[in-house]
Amino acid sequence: MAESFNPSAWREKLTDELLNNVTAFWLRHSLDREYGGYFNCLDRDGSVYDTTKHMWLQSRMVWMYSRLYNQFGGESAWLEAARLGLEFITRHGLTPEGRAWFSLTREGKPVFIQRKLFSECFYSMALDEYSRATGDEPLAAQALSMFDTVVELADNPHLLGRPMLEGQPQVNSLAVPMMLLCCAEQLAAGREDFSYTGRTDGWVEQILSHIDPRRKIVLENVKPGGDELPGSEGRLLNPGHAIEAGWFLLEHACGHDGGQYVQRALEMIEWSFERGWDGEHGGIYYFLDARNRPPVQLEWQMKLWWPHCEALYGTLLAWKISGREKFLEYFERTWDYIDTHLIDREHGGWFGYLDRRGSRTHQLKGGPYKCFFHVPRTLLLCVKLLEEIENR
């Protein structure tokens, strides 16, 4: 299979996918230029059927903007659209006390707040690319500063405003410490004195602690020490969830001597995809239960776009790493299920979201969990990818 992988017409297939259709579909529907910021919730033809801004969509597009203009050609319509939506998120995004609300009004006005703190890790992710495309040194210190406010939050959780009632068992999230390694890279890129990159170590070994090497699976929730929670939020699985942090370690140890485990997060990535695929409709499920228990999740079944995208490079990357051809298969695999599927080409843009059959259940191309940011994101890693392929 290797031998007849081309990587410069994948190049070039996923360039196209990437310019001609995803960022020309937003860059043509998403930009308020009346107030500012983004609309994110675009039905199928790219019409705003709800002008609620939900202020992590908000940043993760100033981010996505930004890392493509720094990345791929400098193109003036991705900094103007970065600057409209930075703007807009540096005006209205933080509350007094310095968080990031999680929804606004259109014209700016907070909404909502989560007691979670992924809107401040995307905050201080779409300063610091935005400052790294314009050279603003004040905002990159922004972005720094958002950033020692998260840590600080993932440290002492009940500044998030959550209750610590009594039976409530400590839980750690596998998306707490994979978002404070995604964030900590972007943060550390060009920085020898960045004062967190001391803490990475841990954050990697929370990561790893996730995996039950015996069952060969990747738990969404463990105990602190990485020892299974009872009932159905331990035995929960999420394989798109896992296999984006496969490739986030995978990136990591690339780039830090972390050779020790490579291997392990080659094998998150393996066993989440075949856990995780549908061998009789396609596609890979949202969750699972490691049991094989019914899971209490009513949408367990469907097929979203964003663990088709994370399965996309991830696949791409441990083949390119480990030169196992059951990767590329993989990858060939969910490119034909996503091209089938998920690609809309009257309209342009991505469906998000499929029943187990693979038929929509919803027409739109964004919404409160949806936005420029994993199609996107996706498309841009494997070109550069397929590049660094060609080249080898």
The other form holds:
2 protein chains.
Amino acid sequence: MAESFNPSAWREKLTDELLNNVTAFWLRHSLDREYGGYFNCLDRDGSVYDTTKHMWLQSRMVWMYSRLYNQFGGESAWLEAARLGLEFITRHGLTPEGRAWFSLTREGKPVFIQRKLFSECFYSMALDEYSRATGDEPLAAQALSMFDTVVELADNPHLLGRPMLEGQPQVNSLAVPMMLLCCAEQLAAGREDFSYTGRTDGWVEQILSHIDPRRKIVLENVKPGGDELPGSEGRLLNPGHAIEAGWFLLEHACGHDGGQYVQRALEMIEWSFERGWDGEHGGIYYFLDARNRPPVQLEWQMKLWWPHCEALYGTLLAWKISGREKFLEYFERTWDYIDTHLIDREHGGWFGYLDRRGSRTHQLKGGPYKCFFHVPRTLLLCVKLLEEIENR
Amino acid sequence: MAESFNPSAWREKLTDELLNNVTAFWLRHSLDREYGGYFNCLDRDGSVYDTTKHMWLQSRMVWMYSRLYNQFGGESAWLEAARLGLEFITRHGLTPEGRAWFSLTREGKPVFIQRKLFSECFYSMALDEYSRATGDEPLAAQALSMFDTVVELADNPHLLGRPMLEGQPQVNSLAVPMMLLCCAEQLAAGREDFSYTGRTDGWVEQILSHIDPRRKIVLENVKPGGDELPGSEGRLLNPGHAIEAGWFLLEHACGHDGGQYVQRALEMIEWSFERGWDGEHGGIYYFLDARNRPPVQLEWQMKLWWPHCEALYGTLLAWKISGREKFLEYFERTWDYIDTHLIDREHGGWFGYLDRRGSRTHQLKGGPYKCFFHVPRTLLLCVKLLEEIENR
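Given the form predicted alone above, produce the structure of the same protein in the form predicted in complex with another copy of the chain.
Zooming out: every chain and molecule, the one shown earlier first.
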């Protein structure tokens, strides 16, 4: 362990940030006690600027409040907050065919459905985590059944409703095997008879096929099997996402087969952090082009909160597993960026969006893709890991 | 006319920019002589970074090269360039049902179809403008027939394939009546028997319903009839788009019914320019929120090339029609911003994307939404208008 690194001081600092800043802000502002569920579009001061309820976020918040309750002391306010969302998503969140909507009105009427499978993933994870808090067996069965739907959609993407066209390349997007692995890890915990254990090696292989060790990069999109796709899509790097995939793999590898993927996962985190960090202005880029052609995403050079959340836990875990000082330096550098750019000490919570130079572009605390999830998840994961480090 | 304003000097400068910079760059780099059509993803130096052919842009470039040929001297290279794209889009651009794809591979295989009607609009306009260059009657008939499809899709949006859900608000988006009016103006020219002349008043009404004179704003999305929509969608301002709608209306009003909409159109341009201009760093914002809540678009504060193109012609036209000096000041201010931020005097062409402070975020000259269209269109429109001003 590095001389100057004090795990218990870090644990105390991050615990305070988790409970007294972030969780306090969201408990205070996000609960819709009138219609159930959560307000996820919160302005800087917590006021609601849009009442649309985005299902990714409703489900993620059910998961997060439940996880806090399950792993961090059983505070009844957390379970009540989880129940508020759980009742809303189970009452309003599903299509007649058993898929999950993407967004709902405040009262729960459907607004939009995506031609993707992520709403279903988060729904399954929410139900599972909540059922672990309450021992609700029928709910646990619904979580498993929704994962059947997720796997069916992943295996048969035409069921998502997007036409399959002749010129459309076959793409393996990093997000899909990542989410399948993440969701499977969630559901498999404590279940010896989990039906998809035999599939996880395949999803791990799919994740690993995104790594190009020669160029030390992790590509966001590859052909099935890992060959490079042509054009901008094939050159896309999403460093925060690759770091997240790295720590998913690290957790999976350590939990399962003696760690045969550990080196690869450590490389994913190291290479993506090195490539993604902006040496001039600090922070992790949102997108990059692997061959330095122009990224086509308008927001490519912005600094978002969530890649920094992924990097915080990913590098701490990588340091704990590898013992390499480099990862501890990444961890501290990431925290320093978060501390000076993202935490709102005036109104509470964390900001989400900065321009390349680190100036805030958005004052919002929650939006269609930001809620009570990445920040408390990374803080909780870091706190639990720091406890392990203290106790070893 | 303002003392210091010299229309012939401006005409010469903008003609030079149009022909010797912009058109020269795109003629040199965009023509795919092997497979037909155009490369629209061009890096700073004109090299191709992605060979996907986006149909909005393929059609817009056919229109632009044809329009240049028709209005500006009949250069055979322009007609040849137009034919290269025309043959590609008519061979590969349509679905079996007669809609237009959104994107194709380099060879012309379909990649993606949007659940919107704009591909069809630009296809119709491309065929019409080209048919005016060559007198190709069957092609002109195809253009008209595609506009039938456009109107059918606008009147029956469920045909676009997006599910109509209970919680989804009825939205009148500014883009749809604008494009219907623009396309109708294109097709009606010189056709006394144009079938949709009786519909244009309705589309004008829809555009006007986006104006809130009390707050001096133009809302991007309203309820049918003009009432305000709730949430971020209902507060969205897109100043460049509103300025473009303003000059569409000005042209329509002057051409048709003695100008009953002229004052409204002038206000659209004035209010949107005033609200959209960034007093601190210059340039026109991409998006704003009418009540200063957080815009949810990540790129809201970026400065894009096309709102400045719309403002350049929109303010010059507004000045010519109204005689108000304010519009001339807007015109000169817009040109100054373009001149110092967007024109690439080293490699040719114009840049497209800047951050709020005016630093370039992208080096590209063409991408999935930028091609040889907004820049040469505004320059050509300004040059023709300056000719009129000189001759009056």
